[in-house]
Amino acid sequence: MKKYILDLTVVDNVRLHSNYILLKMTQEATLPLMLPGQFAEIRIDGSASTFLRRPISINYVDIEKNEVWFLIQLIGDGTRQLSKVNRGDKINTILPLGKNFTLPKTNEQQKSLLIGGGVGTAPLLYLGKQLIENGYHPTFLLGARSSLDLLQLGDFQKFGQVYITTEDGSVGEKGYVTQHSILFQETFDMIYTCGPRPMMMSVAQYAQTHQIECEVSLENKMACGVGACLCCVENTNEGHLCVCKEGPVFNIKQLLWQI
């Protein structure tokens, strides 16, 4: 897909949590086509210690409003600088980057489970929207440390049934996503997942054991976004691949996670 360098205008900067913001951005022209699972490289202005762009998953695309959303966890000076932008500010952004999630083929019967942990839920919202628009009814399984760390719950509920785990048991079932009862009560044809690597590896093991197709969105550190700097390389059964270019979405059959 063609990549664009755009000066996007901030529509809204929503503080979802002390450590998370939701940036909504637009431009006068129609935004380019973006697919679920792809990401953007966002330039950080005003930070003396941040020289590289920050890779951020495409959280959602609102075609009617011509908006693209980015769910951002505030980790270092770069992301905290982004949290200070105001409505009307311009942010230089390269998008869309990377390989997207694989959507079901036309007329293919597929029951999909979308599993996300923490800020890893971000790309699953847009994926859920795309599945609904293609006639499918996804199920979401979202994991967080506590009820305070559940993000965009109302948005997910617009696109499908939502199940929840929290580590402290404050909402949903207590424990990790791979311990949720839904995994042992229902069967699925496809699993999509994004989140911490240990969580995704556990999901991949579950999928392998139950012979379910599974795609994961890796969160390796990505500096350039185009496969030039090699800092995001993942060792796969196809050799060393750049996550930013050949991913971030991979079928688990490509990864050396099989047990």
Second form
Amino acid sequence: MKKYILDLTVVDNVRLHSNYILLKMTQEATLPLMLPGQFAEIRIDGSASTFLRRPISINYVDIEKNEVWFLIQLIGDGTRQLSKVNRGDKINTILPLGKNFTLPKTNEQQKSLLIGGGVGTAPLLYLGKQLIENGYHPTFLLGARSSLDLLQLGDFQKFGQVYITTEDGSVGEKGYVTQHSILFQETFDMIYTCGPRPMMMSVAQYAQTHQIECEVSLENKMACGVGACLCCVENTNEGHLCVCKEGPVFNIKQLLWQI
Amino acid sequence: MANLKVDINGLSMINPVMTASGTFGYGKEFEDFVNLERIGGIIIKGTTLNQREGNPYPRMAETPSGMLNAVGLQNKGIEYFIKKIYPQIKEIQTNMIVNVSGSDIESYAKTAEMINELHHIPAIELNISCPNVKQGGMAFGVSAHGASEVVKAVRKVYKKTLIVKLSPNVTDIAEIARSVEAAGADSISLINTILGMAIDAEKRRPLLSTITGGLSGAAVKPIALRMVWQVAKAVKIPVIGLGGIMNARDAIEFILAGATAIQIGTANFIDPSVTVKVIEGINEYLDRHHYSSVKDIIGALEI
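Please could you give me the other form, the form predicted together with the partner chain, since above is the form predicted on its own?
In what comes next, the whole complex appears, and the chain from above leads the way.
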């Protein structure tokens, strides 16, 4: 897919709670085609300690409004600076980057489970939309520290059944996503997951044990975003592959995870 | 419109702007962002005789105005390059230059000899300065004798333009530059990355798997500029300057310090179209100062 460097205009900067923002951006021309699982490299201006762009996954694309959404956790100086943008500001963005999630291979009766942890739920919203549009019925399993860290719940519920775990038990079942009762009550044909690496590894282990196809979205530290610098590599059955170019979505069969 | 053409000891370039090895892939990675044929020369990533997996992850840490990398020359080896990559890039109408690395003198010479046969590769850049692998050439690049030995061996088998890339991790860069010139190099490029380190204080652990890595980006520019100035005074062959060039103004500073051409590296990560902006910016500077050719400002620093 052709990649673009765009000066996108901020439509909205919503503070979801103290640590997360939802940036909605647009441009006059129609936005390029973007697929669920792909990401953008966002340039951050005005932060002396931020040198490189920040890779941010595509949270959602609203085709009617010509908007692309980014769900951003405020972790360091760069993301905190980014959280200060206002409606009308321009943000230099390179997109779409990387490989997307693949749709289930067989028939439309397939049951897919989308498991997200923390800000890792971001790409699953757009994936949920794509699954619905292609006739699938996604189920979501979202994990967070507490109810405050549970983001875009209303949006997810539009696309399917949502199950929740929180570490403090403030909403849904208490514990981690891989402990949720739904995993022991229902069977699924395909699992997509994005979140902290230990969470994805236990999801991968569950998928492997139950012989379920599973795709994970990795977020290794990267510089260029286009497969040039070879910094963000993951060890795979084909050697070191760039998460930015050959990923960020990998089938767990490609990975050499000790699970 | 000023004349931007420069000549690197027989290698003619439409302008003095090149891309630095390891930051521009094989060029194709950037074709959505820039017209590759507008760039004076593309130095494609470090290639070794045999395939190398490179260092374990993590290989990168962002630092103030820069970044550390410890990629460790990951590449599929020269045979793969000749069979799979070369056919894809040979039609690109600019100087496609291969950066060559090795673990011993024989592997450098063998790789260079194989590239000598490729008609569409007019030059190589000999990397005797990679800080990220134990046998990555920096051992050659940090002594005048070692540098001279490897350049002599390659010069015997390589008949086209031979650029030698120097390490800044030395006490006297001018001495090494002179020995490389005497050994038969056509041009010298500098600087490779500066050995550095980053620590995560919370976890009390290094941020790179290799503990130390190579620093690049805007942070290194003053050091690079100083070394380019020292080397340009020390040798007669053309010097190619690099290290922290982010824009046309930076590039012009290197040319004024004595560089005939410049390379853009880490800046490609921040703006993948930066090369063409630098070319346009150099032209604008020359017009504004009423120079008819970029050659008029090479080493034109007034002291």
